[in-house]
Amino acid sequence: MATRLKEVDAVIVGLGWTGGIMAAELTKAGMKVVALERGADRGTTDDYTVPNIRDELRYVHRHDLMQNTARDTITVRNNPSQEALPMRRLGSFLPGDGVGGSGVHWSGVTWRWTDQEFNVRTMYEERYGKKFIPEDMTIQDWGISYAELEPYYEKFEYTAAVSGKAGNLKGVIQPGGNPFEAPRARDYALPPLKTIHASQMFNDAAIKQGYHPFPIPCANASQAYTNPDGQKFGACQYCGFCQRFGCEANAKGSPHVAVIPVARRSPNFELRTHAWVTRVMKDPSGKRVTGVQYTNLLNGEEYEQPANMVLLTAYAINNVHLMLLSGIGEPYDPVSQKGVIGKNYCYQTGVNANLFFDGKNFNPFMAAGGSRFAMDDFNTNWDFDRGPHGFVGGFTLSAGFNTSLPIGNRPVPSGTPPWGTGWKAALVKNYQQFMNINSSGSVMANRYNCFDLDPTYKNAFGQPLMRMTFDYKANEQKMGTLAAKLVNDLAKSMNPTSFNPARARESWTVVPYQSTHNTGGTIMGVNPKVSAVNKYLQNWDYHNLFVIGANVFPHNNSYNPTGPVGALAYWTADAIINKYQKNPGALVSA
């Protein structure tokens, strides 16, 4: 029998970026908030200091900051005709575990998504006609605009200590920035990071080709900084231990540095760690949720936490899983295309070329998570004509280094022996003489790429695992083919001694790491028949349930998702404080 606890104004499930933002903002507004985090309470002082944090075996290969697949995982398959099997070891993506979530071990790359994403179906239909979009591509407009989100993008960037160079200030193009970005009211919180040699070479080559490269915006503080909430950041040390690691210098914009301490200072906030939420509770009326049920992982005791509002702010996949386990909304069926929960799962695609230069010395171990230059000529540049290439979406090209580690980074030219003396000699020679150029591509929603509950496999609580069905479709394959050609053309123009050319990905596999950029499953929109939440991320069926994270994205961009995730969290917090609290109920008419 679960112990029923005292009711609070809001219960937050998961304390990463979205949970941290919601906790900070709602407690500032005087609400009583309880946050439930199924991982441990970790922080810089006790967990991410030198020398302990510089442990590649612990954090990269043994996934110390990641979700434990022995307790909970997903099953995966490429198409509905296959049997889905459990992901026994993390590979393609790395959900975080503990206070701060994936925001602790991310690289910090922070983009602003634009109306090319938010109005994707409308814009492509207006330019190319309705027949240009394949019948099985279930993309839709999001129900929100860049203009609405712009102030919240800014708020997130200034909170997370984002470094970068504006390319479009109030409609005026700025030298050195991204000329294709949407207009912003202010420059980034901090100037760009230092330019490393590999990025400079890419920059020079891209300019010669007529492209428009710029430093990637990232939440790696280029100098000491205090954010609007008084949280202090150190300057990036370019230590080379960024992706998959906590930041030793408090220079990476992570929720345990930027927002969670703001909530913890408030007497209105309570954090409970090792708290595994198993379901969202509903009242008999079918119009409200009443709280959540969870298990204390340290002693096995079950609790009910009643709340006036429930905020699902866990990792994107886990938010969808909890919705399905709780029976909220109609599960999506890819055959009939009825239902919404589980619909429009998306990932990313990309290509990579490795370049080798005899006599160069790139010092790849000295870099930040955002030590790269990129170009958007084939992404947010709407003048780039997709028509001849036959795909929806776009891709960025970039070069530089991010966490080039001694065990994991073993660059050798094609034709090198796979082991033995020859392999060792090639590795010693090429580690310092190596750089890469890669692309990151968007993935458009497809009716057969989705989530549901697995009929066979269960987690440690006896609940069905989430089943992921996903593969790249013709749209992504066409995009990858063009991206590979452009990457290889740029690589050749740089005159490397040798290079391993980029190749398009024909199919997705869960085995090698690619990106922790999973989106969709509880998507936002203007119609409850084809979306799970409205523009304020409020569930259509239960007005006091808000579902926040990349799971609300109806498709995936080539950009990293954290920028819009943070902006949407601030947008939703503002709506709760200034609209919902004054008049609880649906914020948008169905």
Second form
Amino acid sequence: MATRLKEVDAVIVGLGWTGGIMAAELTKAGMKVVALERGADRGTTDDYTVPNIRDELRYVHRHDLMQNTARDTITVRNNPSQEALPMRRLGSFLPGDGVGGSGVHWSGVTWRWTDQEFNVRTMYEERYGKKFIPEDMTIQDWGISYAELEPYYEKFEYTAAVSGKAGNLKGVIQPGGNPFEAPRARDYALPPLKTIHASQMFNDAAIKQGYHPFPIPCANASQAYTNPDGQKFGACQYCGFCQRFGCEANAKGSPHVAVIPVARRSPNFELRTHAWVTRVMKDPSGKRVTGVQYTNLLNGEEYEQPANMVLLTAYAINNVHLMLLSGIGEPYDPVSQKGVIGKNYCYQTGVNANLFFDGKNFNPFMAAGGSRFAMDDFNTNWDFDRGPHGFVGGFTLSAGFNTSLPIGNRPVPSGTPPWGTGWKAALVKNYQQFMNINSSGSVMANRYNCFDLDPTYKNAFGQPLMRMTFDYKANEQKMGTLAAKLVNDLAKSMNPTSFNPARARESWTVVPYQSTHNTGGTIMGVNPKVSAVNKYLQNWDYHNLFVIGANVFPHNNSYNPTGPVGALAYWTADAIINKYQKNPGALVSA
Amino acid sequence: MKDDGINRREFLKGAVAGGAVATTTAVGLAPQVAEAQQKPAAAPANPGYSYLNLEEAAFVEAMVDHMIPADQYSPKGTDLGINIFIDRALAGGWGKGDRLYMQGPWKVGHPNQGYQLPLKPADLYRAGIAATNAYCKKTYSKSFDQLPAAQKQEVLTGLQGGKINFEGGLPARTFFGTMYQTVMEGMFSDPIYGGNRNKAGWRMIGFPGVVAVHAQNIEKFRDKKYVVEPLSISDLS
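Form predicted together with its partner chain structure, per the form predicted alone context:
Below: every chain and molecule of the assembly, starting with the one above.
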């Protein structure tokens, strides 16, 4: 029998970026908040210090900061005719665990997604006609606009210490920035990071081809910085151990640096770690949720935490899982296309070319998480005509280094023997003469790419695992083919001594690592028939339930998702404090 | 050890049995042992195994010395401690599947679904070594560690490329993939785990290790070689 605890104003499930932002903002507004976090309480002083944090084996290959698949994982398959099998260890993506969540080990890349995503169906239909969008491509407008989100993007960028160069200040194009970005009211919080040699070469080559490269905006503080909440950041040291690691300099914009301490200073906040939420409790009326049930992993005891408001702020996949486990909303069925929970799961695609230059010294170990340059000529550039190529969406091209460590990064030209003196000779020659050019591509929603509960496999709590059905469709394959060609053309223009060409991905596989950018499943939209939450990330059925994270994205962009995840969290916090608290109920009428 | 014309596995088996081989070998080893004892600062050539049995240790030593031979770039695999790294990895949490979802039912699945064997890494390694040696004995009438270099190369290439199929159903390429990954880990991980002895793997490629305050170096070493003595976790602990 679960022990029933004292009711609070709000319970937060998962204390990463979104949970941290909600905790900071709601406690500032005077609300009593309890955060329940599955993992441990970790921080810079004890856990992310030199020399022990500089351990590639432990953090990159043994997944020390990541979710443990022995306890809970998902099952995977490419299409509904296959039997889904468990992802028995992490591979393609790496959700984090513990206080700070994936925001501890991310690189910090922070983009502003634009109306090109938020109005995706409208814009493509208007320009190319309804038939341009394949029948099984279930993209839809998001029900929110860039103009609405702009101040919240800024708030997130200034909170997370994002370094970058504005490309469009109030409609005026700025040299050196991204000319295709949407207009912003202010420049980034900090100037761009130093440009490493590989990024400089990419920049120069791209300009020569008539493209518009710029430094990637990234939450790596280029200088010491204090954010609007008074949280202090050190300057990035370009240590080369960024992605997969906590930052010993507090230079990376991470929740445990930027927002969680703000909540922890408040008497209104309580954090309980090792608290595994198993379901959301519902009022029989079907209008309100009443709190959550969780297990204390330190002793196995079950608790009920009643709350006036429930905020699901776990990793995107886990938010969707909790909705399905709690029986909230109608589960999505890809055959009848009825229901919404689990709909429009999306991922990302990409290609990569390796370039080798005799005589160069790239020093790949000297880099920040954001030591890369990118270009949006085939992405947010709406003048780029998708018509002849026949796909919806876009892709970035980028180059530079981020966490290029020697177990995982052993660059040798194709045809090199895999071991022996010949292999060593090639590696010794090329380790410092190597750079790559990547493309990251969007993935449009498809009726068959979705989540539901697995009929066979269970987690450590006896609950069904979540089942992921996903594959790249013709849209992504066409895009990948063009991206590979453009990457290879650009690579050749740089006259490398040799290069391993980029190739389009055909089918999704759970290994190796690709990106921790999983989106959709409880998508936002304009009405409850097509979405799980409204534009304020409020559940259509239960008005005191908010589901916050990339799980609300109706499709996925080529950009990293944390920018809009952070902006939407601030937007939602604002709506809760200034709208919902004054008049609890549906913020948008269905 | 094979450099000395001595098979350590046979030697140890003989030593247990108290046979003539042991006596001869012990005499042959004595000067080297004496020499080693004069250098107390050097890491022991073989600190002993925690998981691998004699047959497995002989296999792993032969395999890492073949994949990572002594040459102008680095000492050989056993001198880098890669065999010790592998043994410790298999004996520890990773080898015992501490983060591996181990609930059935077990199905072969599609390669896109990733690792699906009902084996923890230590079990996979054990079964893979036994199957590789069984293949070698059937094909060459010798265990892997006794093969000349050309035949070792043939076997490893056959495992990697899927040309060798094990009897009994263990997927050879899955075993090879795990084995190869551990060799690379043993070559380039921090020496705290037993491999990359004396940071020779890092020194080989010019990786500077754990001290990495490069804010000033981005411009200073732009397109220039950065040569430093690499530092490891224990150097700073």
